[in-house]
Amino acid sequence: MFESNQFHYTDGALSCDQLSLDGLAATYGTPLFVTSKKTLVQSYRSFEQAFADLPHFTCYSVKANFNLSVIRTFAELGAGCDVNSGGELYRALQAGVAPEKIIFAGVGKKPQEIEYALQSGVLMLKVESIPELRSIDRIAALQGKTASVAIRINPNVTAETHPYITTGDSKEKFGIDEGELPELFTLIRQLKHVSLVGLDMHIGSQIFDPEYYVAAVTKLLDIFESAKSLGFAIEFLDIGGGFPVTYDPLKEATPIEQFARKLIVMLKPAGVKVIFEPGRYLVANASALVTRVLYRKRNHTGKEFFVVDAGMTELIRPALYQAHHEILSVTPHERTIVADVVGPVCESSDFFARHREIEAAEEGELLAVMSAGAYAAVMGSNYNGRLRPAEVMVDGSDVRLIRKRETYEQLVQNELLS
């Protein structure tokens, strides 16, 4: 079991904090995802203090769980957020964030969401391309503002990570190369309703060498004393998120603190407000999605499977990224077999894992496949027409119902028919 979070065995069956996962299935059904706020709580602080010597605001980023109360549990804790769409700002508004502690980012920002972005008074628009920022100064201008802007460079650092996942190399869509800066510098002279006061990078996600951060830190200081000489009132070096968390126990994650050692020296000395925007630092394995084995099958050449109720519609990250869950039976058992663990919808690539050593659970008994609070309900979809499952949220002894499990009516409430 991961040590940053509340899950554990108690009495013959896995729980969370104080309340058994077979209890919370009664009583809510499954697939079910549970959090544990205390793991919520916990991972935010011992960012916060990694970071603590260094001048920082920390902005989660909503776009690893939108669930409205894992962002209000942030922002009573002092966080601000990081939106990607005008429905993720929506949802920090609604969350109780202060606009002003609102980063609007985004490589594809429609007119309507920076209209709703400077209306609503969010801190910064990150500008991701120059075309983008001329769309930002003339929409400033009919709502007679002037918007304040960071640029996202693209630091061209390829890290070691998923494919899917690399977000700071310059074949990527994200960001402004180093070649455009000093067109992108002089037009910001020349606009009138929009003010550069920060810079911005993001590399990537489960990002686990630090160094990968400092290459791109000193790139990101090289253009920071650029604009200064410029003229530039630079507020904010926004270095993005993408540090690790441990999803398979054969590969811990680097430390935070590891990042922090490192970091800190580097950004001090700039004397301006550091912004790190960390998603599935703080989320990954504060939630576990609850599953029932629904039947136990064999084929002709003896392959194993468990065939449960969730599937990628609930978690698609196994599907879309080959990714490692660890899976655990609820009721535990002493003996294990190699299976496949599948849902119940029509493509081959629905799996949480393939020919894993799994506890010989039997069918009608639950599984929990771990680390599941980040990109897996927010990632969620209704294909094959299922239904989006409850979420609850553990604290101690409480517990929460913080998402209504869907109904076959809303699958078509927005639906008419012709």
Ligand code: LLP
Given for the second form:
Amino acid sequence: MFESNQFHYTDGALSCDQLSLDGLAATYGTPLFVTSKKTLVQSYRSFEQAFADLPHFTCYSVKANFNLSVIRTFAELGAGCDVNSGGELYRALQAGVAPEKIIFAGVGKKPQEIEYALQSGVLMLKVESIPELRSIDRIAALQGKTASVAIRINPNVTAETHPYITTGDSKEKFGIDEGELPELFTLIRQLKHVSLVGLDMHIGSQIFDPEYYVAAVTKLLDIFESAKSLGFAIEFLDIGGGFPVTYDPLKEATPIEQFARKLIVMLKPAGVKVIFEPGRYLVANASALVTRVLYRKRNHTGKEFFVVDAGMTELIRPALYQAHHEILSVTPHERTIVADVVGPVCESSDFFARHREIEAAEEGELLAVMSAGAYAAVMGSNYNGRLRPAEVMVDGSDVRLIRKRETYEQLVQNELLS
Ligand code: LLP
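To complete the pair, please output the form predicted together with the named molecule; the form predicted alone was given just before.
Every chain and every other molecule in the complex is listed next, the one we just looked at coming first.
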């Protein structure tokens, strides 16, 4: 049903690899993020295999799931990281990623973040504007260094996906317009503390049609030729992330091989190292959010609700993007009802599904919200005084706690009573 998924029914219960979600919930409580290590490894391997014929370097985009153990899993497999803030850089370094395998991105880097990235010795910083380039040059000069930079190009390609996650359109804040490049190239030559080593793009997320990449890469390659003719020694072409996954078995994602087939032919002749920054593709289907049914309720119109103990504070994607996540009953039921699955937060948008056919789990039973590995825990919040949930990683019959459940004390630890 999903790409390389280790979640399946065994002995009457939904399990992750060899462990039942019932047992995990009994030990660690709910809500609980359960991540399959095997799925992480398989997703990475299938990505690497698809692009095996292209000299490339895969930088896991840690924004999708920045848990230290998740980052470390990919680092151990040889991946680098794409980070978008000082905090993500700190996480990547803590997880053991070598600084020379880290790319620092972000449309609004603070001077302190640029300092931190340069001090850490990251592979390169992506530049998203001319003022930012000047800022990087100034800070590198203070450190007596030359900063390796890549220009993030805005290829003006509007990929068909949710409007909040398209990024390669010139209406959006991301990257530098083609029209500004002559000025930028001239400036890079004048500045003494930056060295242009890469060109970069990222057109959005959950993109089903490879043709959007083809259109954007065509532009990137044109710019690559111009940069070369101006004498720049470009070592890296960074294509970004955005590769799709299946959330809904009725809408299967385009296989990664189809993207690879088109991109390899285009990019191989360039003779440089290609960088990819997959996030979602590597992690989305590796995790489920396990939640307990607190109440079943029916209103005067006969509409039914499952009120569960997880909500938009753990997985905001349905509220924010009307995203579909499969919801399975941990104990299978033949009978189904049409219901809304809602959380305890005081917002009408706090739902995981609306008017969905759901197995008739009873109060006290568990539901699993699937494909909760990407942009779930990382987008979590403490709204309504909610505690961030525990996270575990399963590998075969082994389970590790990879994030402790938050406590009430932690909720207020940074506040001062005055
Ligand atoms: N590189 C850059 C520069 C990015 O901005 C992103 C994602 C990625 C790589 C990884 O993209 P992926 O392979 O995961 O599609 N919260 C939204 C997704 C936001 C994506 C932001 N940028 C969601 O839940 O769908």
